[in-house]
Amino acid sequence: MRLLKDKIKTEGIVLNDNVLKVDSFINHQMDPKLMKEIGREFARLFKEEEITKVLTIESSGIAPAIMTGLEFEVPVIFARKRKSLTLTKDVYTAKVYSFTKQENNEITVSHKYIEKGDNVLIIDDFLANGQAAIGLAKLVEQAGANVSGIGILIEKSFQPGAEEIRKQGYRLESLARIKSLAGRKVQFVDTKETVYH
């Protein structure tokens, strides 16, 4: 997706060979126009899937998930990482490891929000090792619902997540695929261009 790649080129900051900082437009401050276009693009990519719910994980996936849900005109659910006093029983749970925060989380979704037969589109901001997306897929499967696809804003293709998701049989669509961050340079998979930061 050209608009997202342009944002990565102009505003992304490479911290090291594994970490790309995008907090000026995705996960601290958000660009609403970009989020709107991301929602449209995911709706285009998954238009044949008869999506009934969009699922993400708090918190960076919420904005693109809402815009995607708006395009599909379906509810958006976010899995909680922290225990809630109001969400204590009748929940689906899965354990996920956060590469960025270097911590394990137990994510939860209430039984009443994902139902058997739902066609669920999973949306997340980054794909590195695939733990969050696979954890979300497990929640969907616990409900007897269908994982209709996984939509990712930024895929770090040099890490094993994309391969693992495809190996498990899920459809994966990533809007920007990064081949390398070596030497503080962003190199995209599908172009020859290298962006220096």
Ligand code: G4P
Second form
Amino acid sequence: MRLLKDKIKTEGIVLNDNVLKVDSFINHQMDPKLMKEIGREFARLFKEEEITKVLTIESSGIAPAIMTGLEFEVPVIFARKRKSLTLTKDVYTAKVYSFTKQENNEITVSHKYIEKGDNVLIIDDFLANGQAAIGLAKLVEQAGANVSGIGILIEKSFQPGAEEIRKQGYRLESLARIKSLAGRKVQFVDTKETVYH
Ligand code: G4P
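Beyond the form predicted alone, can we have the form predicted together with the ligand?
The complete assembly is shown below, putting the previous chain first.
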């Protein structure tokens, strides 16, 4: 997606060979116009799938997910990472290990919001090792619902998540695919573009 890639080029900061900082438009400050276009793009990509729910994980997935849900006119659910005071039982849970943070999170969604027969589109901001997306898919499957696809804003294609997700048979659509962050340069997959910071 041209708009997202342009934002990455102009505002993304390469912290090291593995991490791209996008605090000015995704992870801290957010760009509503960009999020609106992202919602439209996911709606276009998954229009044949008869999506009934959009599922993401707190917190940075929520903005693109809500814009996608708005396009499909379906509810948006975010899985919780922390234990909620009010959400204590009747929940689906999955363990998600973060290689980046080296910690385990138990993610949860109430039984109430995903039902058998739902066609669920999973949305998240980054795809690195794929643990969050796979954990979300497990929650959907526990409910007897269908994972219609996984939509990602920024895929770091040099990390194993994308391959793992495709290997598990899920449809994956990433709006920006990064081949490398080596040498403080963002190199996208499928293009010759190189950005220096
Ligand atoms: P995985 O789900 O693909 O296995 O990713 P991983 O555990 O490695 O990622 C842990 C957190 O770090 C996630 O956010 C993920 O979005 C984020 N992350 C991974 N790689 C990058 C990167 O290159 N740049 C940035 N900015 N973030 C990255 P989180 O902890 O769930 O945070 P949030 O959603 O509350 O913001």
